[in-house]
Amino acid sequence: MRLFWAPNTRSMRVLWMLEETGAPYERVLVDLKAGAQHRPEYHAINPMEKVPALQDGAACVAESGAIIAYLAEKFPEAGLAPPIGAPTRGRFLQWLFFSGACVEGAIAEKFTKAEMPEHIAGFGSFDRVFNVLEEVLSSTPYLLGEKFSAADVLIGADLHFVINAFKMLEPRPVFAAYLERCQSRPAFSRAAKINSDGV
């Protein structure tokens, strides 16, 4: 397997499942400042010019959110996902979607100060966005329940940029021991350590 990825972007995510899988993988930096990403060989491979992006033989995938599922039903053996069938099945595929369809479209709300009315925005609202997190992870120690989850490397990955990197939400406190659970696992620690180093 293949990580297209560079440091300080949303190639973390994906680190940290390759990390959880513990499955061998290469990093292959794509040097975002010198325009490798719009180069034809990347382009065939994920033709939004955008990382993370895996390789993996002939299958190629990009979006955060769908190579980590893809990894998790890769790599069954990690546990970081409900088998099909299972109950809380489909409250982890909701978790996977939630990132890039609601996550991210209320960091760009905040982010450009764009005025949406909440009753025509697909993810409602900033605030509803991180209220509804909050009251789920209130709760229960990860979103599925006791067991951490591949949802748990997307949605803490994204907790960890909006409150830590972004400075866009104020820290709460359960969003705090969310966070410190989330990141005392040794496979973050290496992910986090390979995105700092860049290398």
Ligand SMILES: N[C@@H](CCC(=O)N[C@@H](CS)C(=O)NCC(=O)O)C(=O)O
Second form
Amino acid sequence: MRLFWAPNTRSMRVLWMLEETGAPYERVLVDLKAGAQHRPEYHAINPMEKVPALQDGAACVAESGAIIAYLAEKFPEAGLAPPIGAPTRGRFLQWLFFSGACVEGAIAEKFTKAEMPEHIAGFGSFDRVFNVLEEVLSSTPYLLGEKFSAADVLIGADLHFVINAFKMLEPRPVFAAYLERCQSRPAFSRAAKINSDGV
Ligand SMILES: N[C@@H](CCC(=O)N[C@@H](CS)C(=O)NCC(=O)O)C(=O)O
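The structure above corresponds to the form predicted alone; please give the structure of the form predicted in complex with this ligand next.
Below: every chain and molecule of the assembly, starting with the one above.
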């Protein structure tokens, strides 16, 4: 498997996930400043010309949530996804889609200060998105209950980005405790080191 990535980007989500699986992979740096994402050879891998993207033999997959779902299914022995038919499978898929559909919208709202009526915006509003996550994480240690899953990789990485990196959200005890749980995992530390080393 080859991960196309760049440091300090949304690639961190997939780096963390790959480290959770323990599977071997190669990292290919995409030099965003030099415009490498716009080269035809990278366009063939991700037509959106953004990182991250994963190549696995003849398979290519882009969009962080999709890559994480792909890896969770490819490596069931890692125990990061409830099996098809399990009651928690529905919520698992919900949180994987929630990142792209709702968290990304909320971040864009904050960055651009754009105002959209809540009933028009699919994500509702910045406040609603993070209040919902806070509500869920107030009653269970992880999104699916007692067990860490790939959904926590994605949403945990999003919360890390929003709270720690970009300071878009005021500190909240529920998120601080959740991030501490998620980030105490060795796979997170390995991914964070790769991210800061930049190679
Ligand atoms: N929807 C994509 C977003 C990916 C994305 O926005 N990547 C940014 C880095 S954080 C990027 O590659 N930007 C380079 C560019 O747009 O030229 C995902 O979830 O993976």
